[in-house]
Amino acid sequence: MTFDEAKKCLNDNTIKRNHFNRAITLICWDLETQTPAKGVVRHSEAIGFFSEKLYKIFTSKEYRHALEVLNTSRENLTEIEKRIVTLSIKNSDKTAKIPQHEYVEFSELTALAQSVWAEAREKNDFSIFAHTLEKIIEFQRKFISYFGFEGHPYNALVCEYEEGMSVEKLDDFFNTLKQEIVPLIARISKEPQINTEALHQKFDVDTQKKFSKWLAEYLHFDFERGLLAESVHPFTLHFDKNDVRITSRYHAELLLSSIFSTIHESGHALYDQNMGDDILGTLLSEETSYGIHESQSRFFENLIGKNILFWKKVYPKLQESFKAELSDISLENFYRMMNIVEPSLIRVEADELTYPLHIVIRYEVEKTIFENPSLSIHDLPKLWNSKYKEYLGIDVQSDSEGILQDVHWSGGSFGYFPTYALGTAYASHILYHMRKTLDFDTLLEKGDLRPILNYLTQNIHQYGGLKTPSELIFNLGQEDFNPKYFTDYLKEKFSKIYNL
């Protein structure tokens, strides 16, 4: 096969990759969004029919010499070139150790594990997700045997969410998180708590949507290139950056949860939204790792949205749309309110300063699934349960609050959750050299967000998976990632509401 034969049957097949993703993204955003109960297998079967259209583009001998002829002829490509090989190469090599049926599969019980997930969760009852999240793990299992692994099997994973990740860094990460936040937490606890029950009104739902939409286009979330919908758990999908969706989820009593839902989907979509159009329509137009996804959803909902000046401009138009519930509460007392520091069951609607904890959690009933293939599924919620008193001190009282309130290992993502307490820290070490360019405070309290996406986009969004996550991160200030920048934003930040 020639150079030019190679290029083209890898544009060829990229293409083809690219229909059978969009079909996939399809019938997923269905699932997820709207299809009927009994509508569920044969959408299941349909990814399944594609999941293997997928499978032989990337182990076909044709696709694979391409490949190998374009490695030794690198000389001959450019950056963007250079990074399409190395990534399909890998992609090629790890889809190819995994027998074809298995792989179809697994990717059928993963379509359907999401709705046994959603009814498992309604009625409170772990028993009927036991069996699918069963053969889920057992599937994981296997992949670890394929991939092979250095250190702890559970490297085999996490190493899929974020390129270089590894138990032993994570550990070294939680345990710096753990050492300065739980210390701060247990300050905070002896302080008084601001009453938050004015927040747990009945706030019409109908207007928390109208308010989101609102709120999504205030972010500079493009409409005209994407949509905003309902889910029993908020996500976000991308099928390329001119179409974008995301979701929200509504909840009467619970006013927060579908703002802070918003903001932090808006923050993933404005990601994918803002990826180059250099590499529009190629692999490197998704994200260079969820770490750094998990960055710009954080970045959003957390260094901005929780962020008091943002809201001077913001708080009037909520107060508006919910008059009698919020006219009496000062914009400081609202604030003060979304960022009180109380243990809770629900990750999603976890303060700030606890939120880690919740991660901490995950990772490590996940590290003990793959290093203990003796402990029975039947055993999870008691694990997970026990880990919620150590942490947090708090008795989970039902699966749906508990082992059951995360949609992920339904999907099989086994790995990723390490990613949100990752990218929350990769925010704070980006806004840190943000701030040496842009006066951040004056543009939050302008109203102005545009100079901030600008930052974003050129800085992040702009290369998608062009650059690792190690060279965005260093490329920003020339120094490698440092957890200090988190740990000293949440010590500052919590400091000065609790009096410390």
The other form holds:
Number of protein chains: 2
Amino acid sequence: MTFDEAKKCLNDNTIKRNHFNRAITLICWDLETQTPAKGVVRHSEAIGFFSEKLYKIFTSKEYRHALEVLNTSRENLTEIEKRIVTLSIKNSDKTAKIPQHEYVEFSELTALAQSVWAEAREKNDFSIFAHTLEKIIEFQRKFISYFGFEGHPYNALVCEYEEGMSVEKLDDFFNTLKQEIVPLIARISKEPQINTEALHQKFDVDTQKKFSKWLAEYLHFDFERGLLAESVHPFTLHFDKNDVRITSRYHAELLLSSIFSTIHESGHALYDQNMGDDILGTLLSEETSYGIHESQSRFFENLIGKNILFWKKVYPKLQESFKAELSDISLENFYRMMNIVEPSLIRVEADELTYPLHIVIRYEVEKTIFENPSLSIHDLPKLWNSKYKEYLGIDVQSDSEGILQDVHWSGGSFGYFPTYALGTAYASHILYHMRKTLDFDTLLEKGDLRPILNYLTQNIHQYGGLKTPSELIFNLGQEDFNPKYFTDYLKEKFSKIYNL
Amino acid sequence: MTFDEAKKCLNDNTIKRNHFNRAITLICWDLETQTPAKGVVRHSEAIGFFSEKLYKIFTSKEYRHALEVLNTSRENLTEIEKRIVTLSIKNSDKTAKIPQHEYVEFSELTALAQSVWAEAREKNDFSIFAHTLEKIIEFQRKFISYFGFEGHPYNALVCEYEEGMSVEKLDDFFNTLKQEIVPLIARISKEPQINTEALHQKFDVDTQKKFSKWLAEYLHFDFERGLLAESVHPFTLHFDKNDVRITSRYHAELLLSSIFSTIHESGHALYDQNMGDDILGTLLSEETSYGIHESQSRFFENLIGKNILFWKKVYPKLQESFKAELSDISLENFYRMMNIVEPSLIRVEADELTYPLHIVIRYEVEKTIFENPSLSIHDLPKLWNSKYKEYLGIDVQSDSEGILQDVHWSGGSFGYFPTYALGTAYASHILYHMRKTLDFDTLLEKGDLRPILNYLTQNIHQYGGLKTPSELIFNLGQEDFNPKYFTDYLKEKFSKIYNL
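Give me the form predicted in complex with another copy of the chain now, not the form predicted on its own.
Next comes the full complex, and the chain you just saw is listed first.
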């Protein structure tokens, strides 16, 4: 195979891959947002079918040979092509280690598992989900053995979501967080608590939806290239930069839930919508890692969305939407309410300070699962609940609010959770360096978010998968990832709010 | 290839076909209901890609050989298998006549054309759509020459939607309709007109949506196996009997539009939801023809939905939803308003009596296009408008309300429109024979629609594509399709309403 033939082979297979991916992505979107109950099975089977097509592309002899040819002529490749070849080889090698029938079975299993999990959660009955979860974990264990690993077996999964990450590094990171956060929470618990009664009113759901749409637009989400829908679990999904979709959720009693879901997912979406045109349609038009993706959602959710300066422009608009409910509530009061620190059961509703501990718990549970092959599936709820007692001091009364609360395991995403804490901490690292070139506070106060978005696009979004997470982070200020910026931020912010 | 190998080959290809079809169907659903503007192009390309996959299945040597093997051993096939083989051979022969690249180009073109048409319609500018339409018509002319035809070239398209139909038969049919309907409309035009002022109030859109959902359920649409969404043009689409989707449309000023769209599409959906389990997953789990499909939607829309007996139970529910607007309007008044006869511009809003003339116009325009290859695309609006003047006596002031009103041509569906009139007339033929075994009026009045649905399922739905349209119609009462039942019904109903 000549160099040009190899290029053509890669190109043809990328186009095929994109089409099959589009089908899978759209079926997933449909499953999460609207598929009728009895349509789920056939939809899931179709995911299996199209996954098999992808498997065949990634593992075909011709394709792998083409990658080899290109790799031995790297000097003739552009920077973008080099990275594509590197990632494609890595991906192909990994995929080829999984037997085809297991790859397909796993795809179908996880597509179906979502509705099993949803039923278990709704009925608050872990036993409904236990068997499916067990099968998923078995697959994960097999995959770990196929992939191989150094150090901890969980490493094989962790680095799937965050290139270069390991249990050793994560242990360090989480220990830092625990050391700084746990005492801070303890101090706050002795202070007078913020009264959030005003948030327990009923907020009309249709008005919330309209406000969410306005809010996403305010954050420069481009509705010509995306849409906002509704789902049980908010999420972001993209076909390419020209079609990026987010969901939020709405309950009359939970105004802040819809607001921060929308801001969070908008942050994800802005990453996807602002990737460079030079990587469009290539393997690189994906996030470089889930941690970096999360850094964008958390940047918007926390550093922008939970900042009082942001609300100077936005709160009057919200008050206008909910005149009867909010006209008596001052901006300062609203700000304090959205930042109440309170150990609670549900990760996605957690405040900024207790949030990382929810992740610590999941991290430790997952680590235990993969270092202990004889662990029974039925012991997991107990393990989960004991950790909530240990780190957050609360009793889990029901599995729906405990181990069944998150969708991730049903999708087979073990090793994913740590990226939530990493991303959150990356966001503070990014802001620290952004402040050297931008007057972040003034821009936020003026409601001029464009320069902030431009900085993120310039330094993060445009690259997609072209640069590694650690490269992106390092390039911001010639400094490796430093979790201190995150803990410093938390200490300063919450000391002020709670007058410590 | 042995008989068993041939069976396996057909089976394997059917599964593949189903998955690719699912992808195409879902992309179409997405395009019609939600795809953001800039996501349309890639979605359309994907349709082209998956259409190519279908083309390759239908035309592969192995598949065609398998069909031949099965066809020469028909004595070993079940009734269902025989029909599958017959239809598959027909389909494969037809597809193979179109060169692959044209098949794919045409799929992509028509997927894209929908948004071009929508823009043209919105901007009331035929010239935006003209070039695309011209290309679509060129493809149709080519396909006609590939397929071959007897008699009129338009026959090659007409029989695509209605097996066994021809221009000759349609000319007869439409002449009958014209002879009976035109004088009736003329007589009615001399009578005092029904006052429909009460319908020109504003009806809250969210309440309309809730009522539509209730209405679909009342008609036995199964929401476990389907959903109701919103689109510019209401339509029905199904993956299989377990996932059947309908849309409606809602405007505050057009209460009846949402009601009758929902009833119409529910009628379609009930056909799809009630096909037999023995044909599930096969080629036969599709309508046998578009005319038969339309007979079901029109049965529900007109014979049930525009019948005063139906509204005895339903109108109080509607009044409850719109207390302020409807409490002063009597059932009789409401019934008369929904049955006003009034020549108008828009087909889908037309009354039962003028509706067939809208179809006559489209039929004649399409016939002209294909018998006259030198006809300029730019002459079409004039031709359209002159026919509206001739048959309905009205002036078309804008193309949006004229030639641009319908989506069909953008989808390449020439030859489709006649099935609307056929289906409408089939419905009366069905009812005539249904009345011999069911007390239709009493059931309607009691709101007991189940026996009516059972009759339709028994005689129509369950068979899917197993029986031809003319077999289904004949088997109802051992009588070939008789349009007289339709014209008799119209004469009786409207003579009564207008006291002729």
